[in-house]
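Presented as structure tokens, the chain that follows is alone, the form predicted on its own.
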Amino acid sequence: MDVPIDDLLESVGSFLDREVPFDAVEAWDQDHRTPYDFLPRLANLGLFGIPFPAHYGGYDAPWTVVSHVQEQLAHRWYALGSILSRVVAFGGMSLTEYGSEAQRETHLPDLISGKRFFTLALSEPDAGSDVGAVRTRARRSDRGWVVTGRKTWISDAQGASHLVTVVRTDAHSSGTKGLSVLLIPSDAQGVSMSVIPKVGNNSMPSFDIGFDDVEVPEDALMGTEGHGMSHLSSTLHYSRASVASTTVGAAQRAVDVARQHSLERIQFGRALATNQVIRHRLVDMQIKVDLARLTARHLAHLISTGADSRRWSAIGKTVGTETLQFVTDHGMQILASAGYTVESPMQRIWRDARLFSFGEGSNEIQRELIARHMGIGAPL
């Protein structure tokens, strides 16, 4: 990309002035509003074609720009920044890690141009953090694959137009062994969706999904058949690093607001800033996202440059989390019953972000990637 990064990120943010205003949000979320009428205005901007090589439309930039990008966006709807994620990890990353060339050529360019978005089908009622206790079957027909089994917390399934499909090829095999990746249209027939009711998120809908003898033809896999767990890892940096710097977008608004509000709210005859347990709470907080920041900035540079980024990815998605959850936690303390409104942005954000410590990988498991990372931890 040639435009330098400031530049972008001074683009995005006029943009997002004009397009996302911060009252908006607030309706957007009463009302559960989707942010996929933006794709065709994230795509203007360039956003999806950052990491992707020239020859599909994409920029050939290196994943700190996305980093940037992500928590650009999430700190102003942390919606818009989790549909990036979808269109460049859970999509495109996908495509270009394990899929065909033939896959490659028919949807990264519109991927890219924001026509159309991916999201991954893994979870299912039985199999969590679990991966291999996946049961979602696919087996061989004459024109390729029948797959049935069922899929839930399926974020913004309804939206995409392909489900990056997690299943078992393989009958007689167990664990990780014997599953597959393939690539399933979300409106192919024999597939239903039914939104899950949730308490956050409202704008990053949910889905439980059935596959009733669903056909895709033998070009849908991904990749090598009985090879998905090693396909999926390939993958898991670069959407953990979007959940590390998205949520450091929104710990950051958090922040703001609380700031804000301990600057205008009078008590006693004085602003609530000027009490030191309030400076010092707030300051404690700035202190999380700052190193929340550095970390997913640093699992950014590794992942440009090729390096080996599996714990760093861990902890990324570890402290961004955390942070998040740190950071609402204390102002809703700090606004008392004005953050627990429903027009208050703080009540929001203190909603969602209970949601990323357990989804994309429980923290729990997290801990337990570093741990066999520093030669203590149990294979999982």
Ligand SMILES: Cc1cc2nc3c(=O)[nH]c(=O)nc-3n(C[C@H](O)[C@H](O)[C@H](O)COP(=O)(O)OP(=O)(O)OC[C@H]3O[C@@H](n4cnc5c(N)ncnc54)[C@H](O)[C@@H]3O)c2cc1C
The other form holds:
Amino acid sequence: MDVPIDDLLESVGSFLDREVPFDAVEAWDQDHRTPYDFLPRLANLGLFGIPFPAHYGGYDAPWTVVSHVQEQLAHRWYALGSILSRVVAFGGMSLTEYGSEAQRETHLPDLISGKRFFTLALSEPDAGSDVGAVRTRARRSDRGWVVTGRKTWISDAQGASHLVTVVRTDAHSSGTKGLSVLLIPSDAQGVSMSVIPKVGNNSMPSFDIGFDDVEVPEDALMGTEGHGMSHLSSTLHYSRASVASTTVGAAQRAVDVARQHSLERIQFGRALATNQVIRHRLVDMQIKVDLARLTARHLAHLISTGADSRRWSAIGKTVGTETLQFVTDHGMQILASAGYTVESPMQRIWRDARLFSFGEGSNEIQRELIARHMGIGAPL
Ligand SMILES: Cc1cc2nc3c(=O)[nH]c(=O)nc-3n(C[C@H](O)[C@H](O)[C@H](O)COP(=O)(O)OP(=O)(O)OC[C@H]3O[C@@H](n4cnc5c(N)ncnc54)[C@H](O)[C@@H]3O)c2cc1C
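Next, report the structure of the form predicted in complex with this ligand; the form predicted on its own has already been given.
Expanding to the full complex; the earlier chain stays at the top.
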């Protein structure tokens, strides 16, 4: 990308001020508005092509640029940071890391130009943290694969063009062996979806998905048959790096809102911020966000330089998500009743935050992954 990062962030900032004003976001959240109609406009800013080769329409820029942009988008509206992740991490990086050249040629240009996005279909009613319990089955047919089973809690599934679907291709396998990844069009015959009502992340709808003898061609296979667990780990590596940056953006917004309120709200004849206990609470919140930002940036730097960063994506995801919960919990205390109205951004970010420490691989599982890197791991 030839544009210097400061100029890019300035363009994104102007776009957000013009098209995503702070005061619109609460109404959108209440209306369960999704950010899908922003895709072409975000693509026009060049955001979806940042880490991908120019050959596909990308900019060959380092992951650090993705990290900065994701933080900035999520500071305004978490849903925008998360849609960038669907395009870049679940879509582009999955194709780049283990897709075939034909799959890259078919899908990367459309992902980069904002025409489509992918989502990950991994979780099942009996397979949450335990990926090895996946039962959705893909069996071979004359024409390719026939998929039967059920996925649950799949985000943005109806808006996505394709589901990066973890299936069991070896009927005789157990655990994480015998899994594979299929790229299934979300509108394929035999795919049915129903919305799961939930408490937060209103702009990212969740779906229960049925696969009823869904036929896909042989070349729907992503990567190598039976290597699904290793391909999944690769996708989750980038999506966790995205969570590390988006949670920093949302957490900074929560601190900004609490700081402003502490200056404006008068009790006992003086602003809340004049009480040392409130000031120190705000300082502790900002320190945590600054440290989480450093962690996310370090992780992004490692990814950009091609260094081994698996341990850091687990750390970044854990630190970011726990920071977001810390600052929104304290933010709700500082705003008190003013934060409890649905018009307040604090309640939205606080509700949304609850997901991230167990979604995308719970923080207990992240700690287990880090324990392995420390040489004290145990089988899950
Ligand atoms: C809003 C939302 C969006 C989601 N989006 C998607 C999506 O797009 N795609 C997708 O595939 N999935 C999605 N999920 C599913 C999400 O990834 C799972 O919720 C997550 O993996 C945890 O699984 P679980 O909820 O079944 O919890 P469980 O696996 O039942 O775990 C329950 C608790 O036990 C802990 N635990 C489990 N096993 C261990 C262990 N061995 N050691 C220590 N602690 C353990 C967990 O950390 C957790 O705290 C979404 C979920 C939600 C709520």
